[in-house]
Structure formats: structure tokens, C-alpha cells
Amino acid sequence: MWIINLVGVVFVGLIVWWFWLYKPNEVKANKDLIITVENGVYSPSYITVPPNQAVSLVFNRKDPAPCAEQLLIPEFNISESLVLNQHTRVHLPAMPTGEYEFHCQMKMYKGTLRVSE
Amino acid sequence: MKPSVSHHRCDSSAEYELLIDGANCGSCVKKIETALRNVQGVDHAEMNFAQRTVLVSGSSGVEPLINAVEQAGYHAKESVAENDEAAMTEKEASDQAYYKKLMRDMSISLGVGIPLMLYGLFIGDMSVSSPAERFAWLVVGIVTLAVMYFSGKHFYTGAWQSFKNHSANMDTLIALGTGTAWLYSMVVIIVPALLPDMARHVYFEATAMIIGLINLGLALELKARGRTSEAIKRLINLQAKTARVIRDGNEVDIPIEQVRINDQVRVRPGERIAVDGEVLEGRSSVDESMLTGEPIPVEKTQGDLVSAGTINKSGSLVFVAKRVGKDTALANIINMVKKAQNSKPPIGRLADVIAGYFVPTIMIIAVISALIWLNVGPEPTVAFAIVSATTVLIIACPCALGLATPMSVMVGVGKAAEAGVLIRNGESLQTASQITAMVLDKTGTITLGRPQVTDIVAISGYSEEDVIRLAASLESNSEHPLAEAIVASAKSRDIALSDVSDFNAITGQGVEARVGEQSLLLGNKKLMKERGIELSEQVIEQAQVFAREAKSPMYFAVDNTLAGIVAVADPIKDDSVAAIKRLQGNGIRVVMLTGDNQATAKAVADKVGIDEFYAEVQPQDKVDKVKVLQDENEIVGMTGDGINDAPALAQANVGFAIGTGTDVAIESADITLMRGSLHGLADAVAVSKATIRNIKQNLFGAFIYNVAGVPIAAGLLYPVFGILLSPVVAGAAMAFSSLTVVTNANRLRFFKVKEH
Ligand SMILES: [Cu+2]
């Protein structure tokens, strides 16, 4: 009985650092950088863009969930609407450095912006 | 003879907006423009490199323009209006080949799942003894895999692709949950002497019945939130599609989104104009109710400015585009309307929170939840170590959760927007829930701000005609309001004016001239006591009964003895008095401020029911006011109308800009009202707090939902009560928590936004 307890506990500790602890790569944004939004993910989730100059990213949403529809930057009062099938340019004003969450409206499609050098 | 050529290139100047693509630095902006000057025909090219964006103006036409660019080393495409309605059309149709799917992949999963439980609740128990059952739930099992494969595969790649990003979300849930429940039968079947007889139970039917069931709760979903954005479509339906344009002389019907700033734009009777403009010939009625909520038709004739998806009622109307495609102010206020949808108010940031953290803590407390049962609970320990697991997964998703203020914000902005209360964001609206005090500026927001000629008193054997006339043409040379004010009371009589001479503004008394051998003298009564002239008591007397009524007197003189009394006005609205009755009725403090004296400040409050105010208020000393009031705690709403208020709208905790006609100030307030009546400020408040209660209902309702569903759904009631969920019940009621949260938001959507 131990041993199932044991690889319990295992499996919630891997859960907290899969999910919580571990970050992605990063992705630096660049006039290529398409950010594709299927099943329930935006790949890449972690982008860094440079700081105190505007920029644009580029959404291409395949999923056809309603979830995936609105694309919200909440702390530049930014929310764009993501036409399936289709490339959306979201433009970005200049950010102070910092990291920046980007989400849908449930918040269950989530990504960061990383304002950096 | 003047060249032909050289006229039409004159006549086809243009602006283009360009889309740059590539431009990373500064020094990239002087390039751009300098390719672009250098296309012949170009007169002016500036770039805006925070927006990536090119304004050319020119006779060039737009692909040397696009050539010149990518010579340079960039992309350029011209930047069109969005055709808002076509983008519409084209979400319904994915929208509704979305729900064609879902509902194909309900049925085929129902057509499993119900077959199956019914047959496990009235038939045969699902257990696995005999060699024939194990084959036969082997088969049920296949089914059941093609079933997860053709209905449910959304599902499992989304969980896939989500664990590979370190993020978990609602598929996450589901796969994890079906999942389990079709392994351990497949186990049951395939190795059942793992396991003790009692658990050799198959749950085939749990994982069929949940996948049908969340389908369809996502496609009833898919249609509840398609009302929800209702308003929205019915301001992008103002938008015409074509435009008649004058090129050349010809007339031709064009796509609205290749009308050009300058273009002449003509509009017959009943069609909706296309694009913002101003008036060149023609004289009409146009219907602007759309936008102002003011259901009378407004006069528009030479030099007036008409809006886009405004309607032109009686005459034909040739304009001038002066703002097109996104920029016109339709554009900007449905764009204004999304933005504002999708902005959350802080009640709902809790929520986002723990959205955000939600599913792996549900992976933790289903995987503790097992192991309670795998420790501590009855035999068998397996089956209820899987059931409540999975029962747990299965509940938990927190879309009503993530929903519950979204669906609210969008039903109730709209709903506000079509009352003519543009709401800045979600913030501006949950605060504007809470307002206890509400302070209004008086010229312009409680009164016109025209003030109009009231009365006329005639003396010394004038006519009112006489002394209309004569202090008209005496004031004619004036640009005083008061002056405008008797001008446009001589107009409206059709009494012509005569020339002047020797006019002479006196500083803070008056104004003087001669009219032909006439000489006259329009002022104040220190003006009058100076030039000796004499005032009768009955004279006095008149003009304190009009100042007692809020009206300025102004005593008339012709050849030095008095000609009359004027008395100027700037008259109350019409709904001004039961607006601020509404705002006090729902307990708000109306405070009413003005840089007039006392006495008119007196008579104004007096006649619209205000007991608090403030007169001969200077406009830097509004913000001290807003100040005081939120020093004594209260929540305040100031409303003003003009740049003196702006800092005073600032100060408020929510600032209401009015809104004359269409000329709209969006940009500077939290709240925007498009009609020039106090209602919309009723009309703000209620529909704020009818959608801050409506979150609170779906909050409630999804917390709830949650909060008791994970503990019951992990077996706390089984001790006493012996209850645990099936995982089938909680599909069903995470499908449909979802479905109550759209539902509830949609109600909104009956609200009654006016009570007059
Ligand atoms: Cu969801």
C-alpha cells in the first residue's frame, strides 16, 4: 500500500513542478513569428518582444472553440478578436520590461510576454 | 484653356494609409519616407512608426506607392476599412459548421452512452465474469474507443498539446477523466485477475455518456453566446455598403471600403449615409437616433456635418468625406463596444485567478482523493478510487467559472450602447454600479448651454420688434453668447438686420454703437448709471423678477432713454428635471456646480429639484469639489460637457462626458453620453447594476457549482450519507453549468433600460 501512496505523492509533486515550476522556452518575436492558436494552446506561449518600442504579433487561430476567439492583454487594455483560419496582426503599444500575461477569455489558452533585452 | 490634365490630378488627390511590415528601428521611418516622397504625384508622406503605419496623400494611386516600399526593403499593403459585416458573416458560418460538429459528435456518442446505461440500469449489472461477458464488454470496449476517436478527439489532442506547453486546461479534465475510466475497463476486461471480484465493473458507458454530454453543452453554448454579442451585430448593420461617389462628374456606386477621405459622396432620401462628412449642397432631415438615442431628426444643410449610419430622411445631400473606414465615428464606437466587452471589471478578477491556477489543482485533489479511498474507504477500493477520481475531473472544469463575467460585461455593455451610454471598460462599469454622489455641471449638462432670448420688454412707445431688431444689429459685430442669443431671435422673426457703426465693447458692461442717426447702448445697469440714464423702480423690479427666474436682463437704450428690458436664457432641458428625479430615487447625492452667480444658480437648482450646489465655482476649483464629496466617502460621478470639466472628470471616481450631436469626445471619458440628455446618466447606473448583479448570480452559481460539486464529486458525503456521484451526472452537470452562466447572461439582454 506504501508504494501507491508513494507514487501519489510522486505524481502530485511531478503535477506542481510540470505545471507550476517549469518554464518554457522563449521565443524572441520577430516579423516572422506566427503565433498558432490550436487545441487550447498558443505555440509559442513565451515570447520575448524588446522593451519602450511597439510591436505587432501575428495570431493564427485553427481552433475553432469559441474559448480561443479573444485574445486579452489585460494590463494594456488590449482585447482582439481572432479570425479562425485566419492571420491576426494584434499591434502592442511600448512596454516597460517585465512579463506580461496574455490569455483568452476563460483564461484557459495562456502565454507570457517577456519585455526584455 | 486650362489643361485638362493638370484639373484631374488636382481633383484625385488622395490619402492612403500603408501597413508597413518590417520596419524594426527608427532609422527605417526616414527610408519609407523618403521612397515614398519620391513617387511622382506624392505631396506628403509621414509615417507612424509606434503603429507601423504610412499616411501618403497624393495623386499617385496605391500600387507605386506599395512598389516604392518594397524597392526600399519593406512590405506595405494598404491598409482598407474592415468590412465589419463581411468578418461577421464569416463567423457565423465557422460558428455554425462548429455546432453542425459538435452535434454530429454528440449523437454519435449519445447513440453509444445511453444504449449502454440503460442497459447497465435496467438490464445486466457492468460486471465481468464470464469468458462470453469479457468478450463482449471487449467489443463495447472498441466501440467505445472509436467513440473517443470520432467525437472526443478535440479533446485528447487539445490535453496533448497543452501537457506538452506545461499548461492544462478543460481538455486537460475531460481526456484525463474519460480516459481513466475506459483504461481501467479495458484492465477489468483484458487482466481482470489484477483486481478483486467486486471491482471487476466496466465504465464504458461513463466515458461515452461524457463525452456526448460536454459536446453538447459546448454547442448549446456556441448558440447562447452568439445572442449574447446581439448588440454588436445591430451597430454593424448601420454600416452601408456601397456609397454613391461624384467622380469626374459620374456618379457611381461603390464598396464602401474604397470611398476615400475628399471624395464628393452623394446620399438620396433614405439611404443611410456611408462615411463621415461634411455638407456641400442639398438640405435635409437626417435620422441620427442610431447613434444619439435622440429620436428627432436633425436639419442639415451646407457646412453641417453628417455621421456614417446615420439615415437622410427627406432631400438628397452631396458631402464630403472627411472620415472613412475605421476612422469614422460609427467605427469608433463599435470598436470602443468590443474593446469594452472583453474588458473584465474587477469583481471578476478573483475568478481569473483561480481559473488560473484551477486544473492542476484538480489533478492534485483527484489523485488525493484516490488515494483516501485506496487507504481508508469500503471495498472495493479500486472502482471508488477510479469513480471518484474521475467524477472529480470531470466536475471540476472551470469554463461557468471563467465565463460567469465575461458573458455579463458584453451583454451589458451592448445593452448600454444601445441606449446610447458608451462604457469606456469593465471597470468604469462595475464603479459606476457603486456611485452615491453624482455631480453635474450645470451649462450644458443640466441646460442646453445656448442660451436663447426669453423675454422681451418694450418702453417708451418701442415695439418688441423695434428693440429686437436694434440690439440685434448692435450685437451683430459680438461674438458673446448672449449676443449669438438675440442674433438668432431676430433670424428666427425674419426681421432683417441694419448696419452698424462705431461699435464699442464696454468690458463687463456692455456693448455700444450707432445705427444710422440712432445711437444705442445694450448693457447692464452700472452701464445705464454711467451714461445717466434713468431707471424707472417698475423697470428695476422686472429685471429682478427675471434674474429670481435664472434669466440675464439687459437693459436697451436707444438716443440715451430706455428702450427695453432683454432677457437672455440658457433654458433647461426638457428631460433634465426627470432624469435628476430617476438618479435620486435610486438614493444617488445630486450635486449641482456652476460658474454662475447665486441667484441664477439658485433658480436652476430650484427648478429641477437639486438641494446641494455650488455657484460662481471657478473650473480649477470643480476638482476640489469632487474632491470634498469623495473626502465624506462617497463614490462620485461627475458629468460635464466641455475641456474646463476635464480634470474634474478625471478626479471622479467615474467621469461621464456628454456628448453633443455626434461630435463626440470618446476618447476622454469613462462613460460617454452619445444624447445630450441627463437620462443616460440613469440609464448608466442601472444598467451597471443590473450587470454587476448578473456576475454575481453567475459567479455564485459557478463557485458553487465547484466549491460543493469537487468535495461531493471526492466522496466527503459518502461517510454519512453514502453518495457519490457518477461521473455521468457530472458530465452532464459540467455541460450544463457553462450553459446556466450564457443562459443567465442573456437575461440581461430583457433588461428595461428606461423607466420614463
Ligand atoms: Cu473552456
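Numbering follows the first chain given and starts at 1. Just so we're clear, the structure is a prediction, and the values are computed from it rather than from any experiment. Under this definition, the rigid core comprises the largest set of C-alpha atoms superposing within 1.5 Å between the forms. First, how it differs from the form predicted alone.
Once the rigid core is overlaid between the two forms, V12 counts among the residues whose Cα shifts by 2 Å or more.
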The other form holds:
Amino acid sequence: MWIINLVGVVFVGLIVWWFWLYKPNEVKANKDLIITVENGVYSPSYITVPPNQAVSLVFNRKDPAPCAEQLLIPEFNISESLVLNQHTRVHLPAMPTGEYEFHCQMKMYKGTLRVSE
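Having seen the form predicted in complex with its partner chain, could you now give me the structure of the form predicted alone?
Nothing else is written out below except the one chain.
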């Protein structure tokens, strides 16, 4: 009985870590930054871009799951279809300082754009 409870506590701990405590590594965007969409995640998923400059990001979708097909950045009304095994360039407008989420239509794939110096 105590083994089942221990496994349950470990499982709950993993869920808490994954959804609330996990912080991905921050990557600064450059001209050639490619964001890979694979195995249910964007990699890198925490991207820093400079403020008040238009930038573009390149997404390479390797995940055939239907959810991975659509990329949304709601704050800028961006909805882009990502073609499987091809690079898709997404152009972003000049953005004020802040953090903006990007995700698939069901929010299963998530990432953050941090606009900062």
C-alpha cells in the first residue's frame, strides 16, 4: 500500500514541476534561429527578442500531430500553418517590452517570447 502512495506522490510532484515550476533555457533570437516543433514541444521555447524591432522566427515542424500544425500568437493576431518537414518563417511586428505566449490551437505546445534589451 505505501508503494502505491509513494508512486502517487512522485507522480503529483512531476505534474507540479512540469506545469508550474519548470523554466526552459532562454535563447536570444538571431537571424538564423530555428525553432523545432517535435515531440510535443517547441525547442527552444523561451526566446528573447529586442524591443521595437520587427523580427522573424523560423519554425521547423517535425511533429506530424495535427495540433502541431497551427501556430498562434494571439497578442499580434498571428495564425500560421506550419508545413511538416519544412521551414516556415513567421514575421513579427515591432513589439513593446513584455512577454508574449505562442502556442498551438489547443495550447498543448507552448512557448514564450520575451521582448527585452
